[in-house]
Amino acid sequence: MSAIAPAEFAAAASLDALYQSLERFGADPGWAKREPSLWPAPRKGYKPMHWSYASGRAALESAARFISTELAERRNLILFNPVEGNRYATARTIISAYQLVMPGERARSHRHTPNALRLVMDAGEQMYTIVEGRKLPMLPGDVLLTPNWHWHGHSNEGGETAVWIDFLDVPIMHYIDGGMFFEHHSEGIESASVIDTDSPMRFPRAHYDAALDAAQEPRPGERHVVLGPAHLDTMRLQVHRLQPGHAFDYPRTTASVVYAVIDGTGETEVDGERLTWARGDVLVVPAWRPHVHRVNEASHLLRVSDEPFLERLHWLRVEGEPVLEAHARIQYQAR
C-alpha cells in the first residue's frame, strides 16, 4: 500500500478515481460490499462430518509399521472438517484426532497453551499419561484432561496396543496471533512415579457411570452429566446416556459440538444429513444445526462443545430461548 495525500482524495474526478485511490491507501467503501458484514442469524459454515473408529485404529496401525514416536511428536489422525481452506479443524473451534501408542513406547512431554482432553478407546491397564509428574491411568471410557500449559506424555509399559480420540481448542488459538505457546520438555518424558488414579485430572468410566445411574432424566430414556471439577475453560464436557425406543432432538445452538461414541450404535440427523455411528466412532454438529440422536441400544456419547468459550463473550444463544438483553450492556459505573 502506498501513501495517499489528502489532496488526492480531495481531487478525484469520479467515484471511479476515488475507488483507485481507496484500494492503494488500503481502504475499503463499506457502502460499495457487496455482502454484508453483519448478518441477522448465524450462517452455516462447516459441515455434519462423521469418522469411523474402525478405519481410523487401521489407518494408525498401518502407520504404526513406519512412524514411530521418535519421528513424531505424535502419532495421529487429525480429522478435518473438509471446508474451503481448512486441513485441520474438525469444528470452527475443536480440533479431534484419533491417537496411537503402542506397547514399550512413550510419547515424549510437552505443554502448549490450548487446552486438551482425551477420551480412551482400547489400552491395557499399564498405560499412562504422565501430567505434571504423576502418571494417571488410562483405561478403556476414561477421560483424561491436560490444561492450558501442563506438561503431559504418554507412556505405554504394557502389552496392548492403546488408542485413544484427542480433543483440543487449537482452532481458538489459531485465530490470536499472539496466543499460541508451546515448549518440549527438556527430559523428553517427563519423569514419574507416582501413580494417581484419583487426579482430578482423571474422569474413570466407573465414576461416571454411578454418576448416570443417579441422575435424573429430563426426558424418557435420556440422562447426561456434566464431567468436572477440574473443568476447562473453553470446552464443556458431557457423557449422555440414551436408551431405544426414542429421539432425542435438540435445537439448532451457536455452540460448536463434537461427539465421540463411547459405545453403542445409532444414528444422529444433523440439518437432515443422518450420521450412522458405532463405537468409538467421531461425529460432528456444527454450529446452529439441529440434531436428532436414535439408538439402537443403550448407549454413551462424550459430548465436547465451545459452550464454556461463548458463555464468556455472551456469545451463546439457543434457538427458542430469549436473547437476555442484560448480556449486552455495558455497565458504566458513576466516576
Ligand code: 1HN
Second form
Amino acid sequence: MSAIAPAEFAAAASLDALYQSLERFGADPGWAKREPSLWPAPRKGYKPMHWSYASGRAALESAARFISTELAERRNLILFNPVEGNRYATARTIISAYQLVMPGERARSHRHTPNALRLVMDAGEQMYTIVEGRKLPMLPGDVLLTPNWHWHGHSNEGGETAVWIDFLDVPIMHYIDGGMFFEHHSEGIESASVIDTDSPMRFPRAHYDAALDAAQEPRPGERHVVLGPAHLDTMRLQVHRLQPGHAFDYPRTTASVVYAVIDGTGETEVDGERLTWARGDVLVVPAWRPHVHRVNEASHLLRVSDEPFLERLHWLRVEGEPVLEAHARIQYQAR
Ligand code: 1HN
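Give me the form predicted in complex with the named molecule now, not the form predicted on its own.
Then the entire complex follows, led off by the chain already shown.
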C-alpha cells in the first residue's frame, strides 16, 4: 500500500496525478480535505435524549421472561444515543444502562478498566452489590461505586425485583486502543461474608439528603452536593435538589452530562429541545449545549459528568470562562 517510490512523486505531471499516487501511498493531502479538521466553534454531535424508566423497567421485566443472568453477563439495556455510527454510548464519554436482577438471581463478579457507578431505583432488603469481597446494601436512592479494576457482582437475596441505572466511562476505553481489560472472577460470584453499610463505595440516600439539608443555596430553590471523596478518575457525581417556581439555567460547557431522576417530575430544555421527565428517567445533555431545568415539585437529580477527565487535560471549558488562556500562560512560564 505504501510502497511508492520517491521517483513516482518526483515525476508527477500534475496535481491530479500526484493525488492518484497519494491514494496508493495511503495519505491524504491535508490542504485538499473536503471537511476541515479544525473548526472555530464546537459542532453539535451527540443528541439531547430522554428515556422513560416506566418503559425501561417494563422492557427489562419482559426480557427476564427469556434471559436469565446465567445467560447474560448483565441483564441490562444500553441507552444508546442515535447519532450516526453509534449503538453504544449514551453521551460521548458515558454509557448508561437500566439493569434488572430478579429475586434469588446473581450477576457474576467481574472486573474491568472502565469505572462504574449505579443509582438504585427499586430494590428491597438483601439486595447487595459485592465490591472487593464486601456486600454493600443497594437501597432505593443509594449510589454505589466500582472504580477501575475493582471486583463487582450483584446478588439479590431478598424477595423484591431490583432495578438500577448504571453509568460507566466505557466509551473512553473504546477510544483508547488497548484500554479495555476485563476478567471474570474465578468463583463466579465473589464470596463475601461482611455486610458493609459504611463502605467508601456507597453513598446512601439518607447521607446525601442530610448533606443537602445543610447545604447553602447558590441561588433560590437550588442546592447541590458532590458525592465524594471522588473515587472515580473520570466522572463527577452530584445530586441536585431543585424546588418548583424557578428556572435553573446552566451555561454551555465542554462536559458531557447524563442526569438520572432520583425523584420528582419536571422538564429540561436542552438547547431548545424540551424533555419532560419523571422518577427514574435518564436525560442526556451533550457537550456545548445550554440547558434549563424546571420542576413541578421538589425533585432530586443525579448529575454524572466527565468533568474530572476534561479538567485533568485542561479541556473543561465553561462559556465565558478563560480556561484555555490560563493554560497557555502556564506553559510559557515553564520555559
Ligand atoms: C457492567 O459491567 C455492569 O457490572 C453494568 O453491573 C453495565 C454496561 C457496559 C459494560 C459493562 C455491571 C455495564 C457493564
